[in-house]
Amino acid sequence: MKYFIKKTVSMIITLLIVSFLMFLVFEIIPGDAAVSKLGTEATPEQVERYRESMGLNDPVPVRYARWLAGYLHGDFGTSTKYERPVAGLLSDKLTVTLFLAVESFFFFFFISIPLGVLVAKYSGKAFGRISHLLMQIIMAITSFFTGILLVFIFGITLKMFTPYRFVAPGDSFLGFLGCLFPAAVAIALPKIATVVRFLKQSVTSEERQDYVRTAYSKGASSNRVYFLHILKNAMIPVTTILGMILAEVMAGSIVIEQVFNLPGLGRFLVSSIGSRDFPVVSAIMLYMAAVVIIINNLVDILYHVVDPRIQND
């Protein structure tokens, strides 16, 4: 319990520091939200009136306190570009990003874990060598390039799916999941290769332990030893990698959403940065930062629960 409270307090402090730094960055970078909204032909008097009405002339600490208080109450402000509440603008786009993250994570998780064990089990045979070489190649290819290959080969050439077609979840939920699948594969493939390589090393290290020889001496089958005994202990260090990957996919994949023309948070972030729509950009950036910080802290807590030998540092 003491460890949990300590990690929770640390997470809250980190979130506050990140939120303030992010707010401060938008005060420092060149540009003016009032000019972006009114246009370059607006008179200085019009710009000044707009800044006054939006509270942009208040001191930075006052604006940060007001901004943070609004977030704590679920008010993310109003978009300066669309003049609509930010929460309403982000709801549909957040749905796309989250379902893409969940779909890619499940695809990657249920392939990488058993594949990693099999590669380690048959590391000295043809299957293990070929799999290891294939994983090396996949790791060297970015998700962006993988996405382009999937669109060209399976979309344009083989016509297994319609490139750049998006189906809203309200129209057809299965169609919505289907149009996310190629992007989920593009996100998952490099991560599968990473986890397979890391898990192979962990499994190989566990194979040398005494409990493995004891399990074999009791007549346990090879599959039982690998999947019930070795995997349980080999997964402890791999948990950190899984947490980092989950945080990455939950935070969104800006490039992949661009490649597959998905209306998620990534594409919306890019367009909002260009128009200096600070309320939208800050909401998305804070969401991404919060996801990474929260998941990393949850992984630390889970790691401590799974292996109590870890010190409460």
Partner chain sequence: MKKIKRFIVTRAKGFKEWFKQRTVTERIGFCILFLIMLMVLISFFYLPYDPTKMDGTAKLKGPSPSHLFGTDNFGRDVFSRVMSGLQDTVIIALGIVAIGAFFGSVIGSVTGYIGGLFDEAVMRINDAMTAFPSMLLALVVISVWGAGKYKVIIALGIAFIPSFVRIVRGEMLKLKDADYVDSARLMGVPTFRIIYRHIFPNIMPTLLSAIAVGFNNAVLAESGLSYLNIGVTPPEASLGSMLSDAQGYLLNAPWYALAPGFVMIILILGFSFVSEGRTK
Given for the second form:
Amino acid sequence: MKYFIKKTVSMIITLLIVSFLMFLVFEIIPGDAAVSKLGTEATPEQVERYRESMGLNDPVPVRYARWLAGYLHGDFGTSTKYERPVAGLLSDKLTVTLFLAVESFFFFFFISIPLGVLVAKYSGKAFGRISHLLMQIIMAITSFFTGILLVFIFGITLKMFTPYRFVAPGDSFLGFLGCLFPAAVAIALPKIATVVRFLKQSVTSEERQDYVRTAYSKGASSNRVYFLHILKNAMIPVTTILGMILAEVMAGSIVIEQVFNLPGLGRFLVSSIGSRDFPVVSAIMLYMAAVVIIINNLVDILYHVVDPRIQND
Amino acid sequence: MKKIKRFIVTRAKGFKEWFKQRTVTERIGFCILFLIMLMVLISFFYLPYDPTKMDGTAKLKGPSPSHLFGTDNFGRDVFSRVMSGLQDTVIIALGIVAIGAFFGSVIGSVTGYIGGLFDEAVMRINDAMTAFPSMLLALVVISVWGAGKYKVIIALGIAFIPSFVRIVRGEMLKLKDADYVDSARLMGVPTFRIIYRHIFPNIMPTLLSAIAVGFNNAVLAESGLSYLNIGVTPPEASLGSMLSDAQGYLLNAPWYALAPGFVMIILILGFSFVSEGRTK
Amino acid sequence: MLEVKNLRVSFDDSDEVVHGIDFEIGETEIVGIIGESGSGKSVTALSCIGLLKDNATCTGEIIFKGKDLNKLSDEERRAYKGTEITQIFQEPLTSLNPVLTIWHQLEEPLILHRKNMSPADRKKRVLQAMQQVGLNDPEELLDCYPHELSGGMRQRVMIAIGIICHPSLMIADEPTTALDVNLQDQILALLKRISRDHHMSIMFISHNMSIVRNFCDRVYVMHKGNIVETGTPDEIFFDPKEDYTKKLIGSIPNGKLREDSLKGDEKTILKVEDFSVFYKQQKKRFYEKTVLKEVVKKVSFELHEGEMAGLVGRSGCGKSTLSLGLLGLHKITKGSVFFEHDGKKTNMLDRHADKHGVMQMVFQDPYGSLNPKKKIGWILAEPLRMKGELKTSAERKQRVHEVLQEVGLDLSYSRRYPSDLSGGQRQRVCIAVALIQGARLIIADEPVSALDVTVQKQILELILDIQRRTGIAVLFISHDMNIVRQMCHRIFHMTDGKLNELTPEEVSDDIHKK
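Please move on to the form predicted together with its partner chain, as the form predicted on its own is already shown.
Now the complete complex, all chains and molecules, led by this one.
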């Protein structure tokens, strides 16, 4: 409990630091918002009036507090390009990103864990070696090239899906999930390879532990030893990596959305960077950073639940 | 003269011995890296075609003896473009890892050895930085600062420091209480020398494999940025930006996308084969 | 009951580690197998129960109750593991699964082998087994994890797992080595009682001769994968036939007192007064004040030139902390430590004093005390480089070679890495490191406890020899009373951070129990 409170406090502090940095980067550094709004021909009086009305003359901490309060109330500012509230622009895109995340994480989770244990168990045999090499090759492929390959092989050559098609969730929810699937696979594949490798390493080092010998000496079968005794221990170091992956996936894959032409947050972020639409950029980036920080901290807390050895500290 | 000859002979013998001790995967990895570095070196002096020269008569031609990887939508030779793109990719990745590894090991070894409040403060900042995915950190810098080759190196280089700090510090914490370090203290070895002559050689294997992994991540991150057209700016082309150009022609000219993609896979595979041998 | 014929075990089809041994164990017999590390005794044990890894090949006959286990399939063999034959191991903490509760681990053999037992019956049997091994309040322990128990309790849990299915043979591989002396006796007594009450044979593997002597009915001596001799403990210990056995028995520290004594007019070399060493206690909240825990409590003593002083005490009493504190390697201390030599007085606690070389340490773990990335020659030359008296590398090399010879190693060792050396050779190098700095006082923290008996004897002789030749003072830390008795002029006994002085005659094995 004490740990939980401590962790929450430190999480909030980190969030504040990050948000302050964001504020600095996007509100202060880009230069005088009044000049960029009104153009260089504006008279000094006009600029001054604008600054006064927007509160740009207040000291930085006051502006930060106002900015932060706005964020907490769901007011992320106004897009300079679309001249509409950012919050409204984001909601559709968030749906796409979140569903893509959930789909790819499920796909990733249910393949990587059993596969990792099996690869370790048969590490000396042909199955283990081949899948190990396969994992290495998959890891060497950039996620967007995986996407391109998927489009090329399954979309264009085998015609198993229509590339670059998007179905809005309102039209057909299943169709929506279906059109996300190739992208979800492209996101999941390299992550499967990462976790399989880590889990294999973790299982291999657990294999050598004395308790494994004890389990065998009780007459337990090797499947029981691997999936009951070893897996539970081997998962402890892997939890952190799982958390990092979950965070990364939830934050959205900027590149994959681009490859599959999906209207998610990442693609919007890239186009907003192109048009220097800073209110949108800062809102999306803050979302991504916050997701990563919150999930990582939750995983740290979970870690303490999983490992009985650190429970009492 | 004789001395030089003997030196070369003993070195060659030593190399042969060293190579024999490697595993098969490692040998393949080293061969791949050697070939790639050779290609990069050659590409500085010789390319079959000028990678930026357009040729209206030879648009989107398939692979042939004159154009090994075919041509692109402007009639440029894909092979030459891949060579020069590889060169840029390798240089950028090396730059990123060099920044990350150098600052990371200096900060990590000092903070790990000293410990205490200083360590606490450094690690807080470090943790806040790792909370950002390196891609996002680079995006922040670039969205404010604009794109470009050197900006990518610096942005991603900074983003790579925290992971090296973490690795080196962890090793330092593990090793600084080793008996042989106590023994060195009893010998009257000054702190600086203890860190760099006694402890650091023992961190080296871990650091080397972290560098190999870091190199791969750097290639991936850079190509990601360039793919989004916010990394390397045209007319310069890294493998990532070539892929993004080529994606539109996947149906008619798949070689245009596949060539840079596979070269990148081989590059990364080379490093991961080498680093895998190191960790064992 | 168990008869092993021509057992051969090899790894990766190449190096054979057990070369065709025969032995047998009768009903309710306690049979000891002794040997040094690398003698193949643990491998023999693992092949009897069938726990060898896949890369091992095992030939020969292992006849258990008339059946050759080596001919059975893995599946058939599993029916014996945990029911008929069980094993307990050296390190109880790592041998228990850290993330499963005691209940789960105790219940498992019943789930595997007594398939028709109801959960209630299982619980009854588990509680019964726990009581048999002397675990009181078994109900409360069921939900604990291994790390929440003490070392002795963990080993009791291991034994409970071993007896839960009423086996006929238990293989005990160094079951008391990781435990404190008084716990050792309790566990051994427990094993003996269980063996008698349940008609269970025990195959007892150990390197500790004195335990085997008191515990076993019959003893096999193993050396380099062969059984060299067998007999009752008395036959082996008082009338060994084979050369190796004679050497082995001769190496056991016998605790005979040292013959030469000090003259009594030696100068004081180290003066310690009211010396305390503190540890920072882990803070619970960051705003709490750091609490210091006093590990060494106001000790005062003197050491004299040419003296060998012993320091004994059970683990965790503060012996090692004291030695690190004396050397100035521990920052938080109180009191005074003065080193005197040639009329020069050095304050060991002054961080800026030039105290290097005068006092040196030989560490317990010979594998951790030499930098694995440096050659022996480099390590030995490092203090010379620091001192700067010997300017050229040729001079330094010369000095390194002299010192290597002094500790009984030849010149070729200076070009080797620590990983090429055996434990005994490493410990010689550590002593050389101390000598090359011209140390007048060496603190040896359990310098031989990680070594085999025969090597142990050689290193002890080396230390004695060097001390006689050079008149160095040694503070010798050990938990083995016999070694301390035969090595030291004076002995300090440490309990809970406090010291009291004893003469060698007063020291005996049961000092810990007082």
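In this text, rigid core is short for the largest set of C-alphas that superpose within 1.5 Å between two forms. Positions refer to the first chain, counted from 1. These numbers come from a predicted model, not from an experiment.
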| item | value |
| --- | --- |
| Arg267 C-alpha shift between these two forms of 2 Å or more, rigid core reference | no |
| Post core alignment: Gly219 C-alpha displaced by 2 Å or more between these two forms | yes |
| Per-residue C-alpha change between these two forms, Val62, threshold 2 Å, rigid core fit | yes |
| For Glu48, CA displacement between these two forms after the core is overlaid, in Å | 6.9 |
